[in-house]
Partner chain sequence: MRVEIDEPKCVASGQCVVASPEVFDQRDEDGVVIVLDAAPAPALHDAVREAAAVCPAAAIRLVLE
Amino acid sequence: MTRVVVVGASAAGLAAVDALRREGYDGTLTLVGAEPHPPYDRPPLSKQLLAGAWEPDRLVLRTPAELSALGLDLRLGTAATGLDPAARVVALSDGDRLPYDALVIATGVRPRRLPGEGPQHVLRTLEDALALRERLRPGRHLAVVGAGFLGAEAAAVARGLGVEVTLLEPEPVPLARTVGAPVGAMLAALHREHGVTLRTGVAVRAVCRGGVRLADGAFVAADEVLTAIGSVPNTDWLAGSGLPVGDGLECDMYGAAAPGVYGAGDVARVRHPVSGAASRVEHRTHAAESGLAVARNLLRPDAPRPFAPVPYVWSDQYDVRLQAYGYLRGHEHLDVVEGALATRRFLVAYRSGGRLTGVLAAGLPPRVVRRWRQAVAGRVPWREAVPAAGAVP
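Kindly supply the structure of this chain on its own, in the form predicted alone.
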């Protein structure tokens, strides 16, 4: 093997090229990135960067010297436009064609957008965050469509900057499908206490000039609109390649999508070796871990190791930091096992199929949450992990 191509120059792609070099691969290593910037960190886009606490240079994941030391054929500002797995060639937007012996696909996701002719912000790239930050001024009005983690974080930052915020959410309780209704209700109360106008059970039909039009015909006026309604995997360039593509690039438990082709990060839908369930995870730590895992398997195709992640995500909303391990969405039951929701210092455990599948904490030291990680990773039986499980307070 003398030619490896990694398509996607964010956290997963960078982790893959780092790992390949650390594991001793000394052949040609090409890193292709659609954005013109060197790899940078995305979580601060909706937090420190949007708030103005950080400038873009704080987000860089590797210095120029560190990137140079990797000996990369670095193709920034160039998108992949096609793939021929039989010929093992990647086509690029500049007309070049890259032959490969092994390929890592880490092209991430792009934000969903609402219909309508009005301007709408999204938060995925450095340019997205800077464009929104420029418009957030005291006394202006921001409408945020979608009260998931991204929308909620942006709403909290905007309120901290003196911006009037209306947060629009189609579900009755924000984030209830992920964290559960009791935790979602606590977060809703948190936003309302900070002056956010939170409207639940409302759907947005379109973004218009000067605001948004709701499904019932009502109009919500706003100076700016942020759309935070989820994302779409960047797999369009794989059309006609024959690779298995559904909700992302379909991969086995080793991260492989086809002979010599691996998926990593937000774009990859990987089958879990323990639960057997296939899922696509959009978390920063998961991206780096998956990039590392597929790099190792790429170099050892005869002895691959299953990728069995314990996803970790954090979210800062006002003075509350949420931390979660495992799989919360689709849970059957939850229990508050430490603290209380009312104090906003708590740990919630989540059950699916009779086993502990995730935990969520707020206002607790990281070491408290990490103690539960091993139990989540081992899918410990619920009654063993939470022996005093009872009703949700």
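Taking the form predicted alone as the starting point, write out the structure of the form predicted in complex with its partner chain.
Just the single chain follows, nothing else.
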């Protein structure tokens, strides 16, 4: 193997090239990135960068010296536009064609947008974050559409900057499907305490000049609109390639989508070796871990190792840092097993298929959380993990 191409120069792509070099791969290593910037970190975009606490230079993932030490054929500001997996060639926006022996697809996701003529912000790239930050002035009014983690973080930062915030959420309780209704209700209360006008059960139909139009015809006036309603995997460039593309690039439990083709990060839908469920995980840690895992499997196609991470995600909202381990979405039951939601120091355990499959914690010492995290990794039967099961949160 002498030619490896990695498409997508962000967390997952960088983790892959890093791991390839660390594992001793010394052939040609091409990293293709549509953005003009060297790899940078996204989570601070809705946190420190939006708040003005950090400038873009703090987000850089590798110094120029570290990047050059990787010995990359680095193609920034260049998009992959097509793939021929039979011939093993990637076509680029500048007309170049890259033959490969192995390919890593790490093209991430892009934000979904609302219909309508009005201007709307999204929050995915450095440019997005700087454009929004520029408009967050005290006394101005921001409407945030979607109270998921991203919308909620942006709302919290905007409040900190003295911006009037209306947070619009179609579900009756924010994040209920992921973290459960009791935790969602606690988060709703947190935002209201900080002066956010949270309106639940309202669907937005379109972004207009000067605000948003709701499904029931009502109008919510706002100086700026941030759309945070989820994302779409960047797989358009794979159209016609014959690769299995649905909600993301379909990969097996080794991260492989076709012979010599692997997926990593937000774009990849990977099958879990134990539960058998396929899922696409949009978490920063998953991006790095999957990039690393596919790099190893790519170098050892005869002895691949299944990729079975325990997903980890955090979210900062005001002074509360939420940390989730494992799978929460689709849980059949939850219990508050440490602390209490009202004090914002708690650990909630989630049950699926009779097992402990996830926990969500805030404000607890790391050693307490670590114990639970190990139990999640071991998919411990619920009755063993939560002896007092049945307690009502």
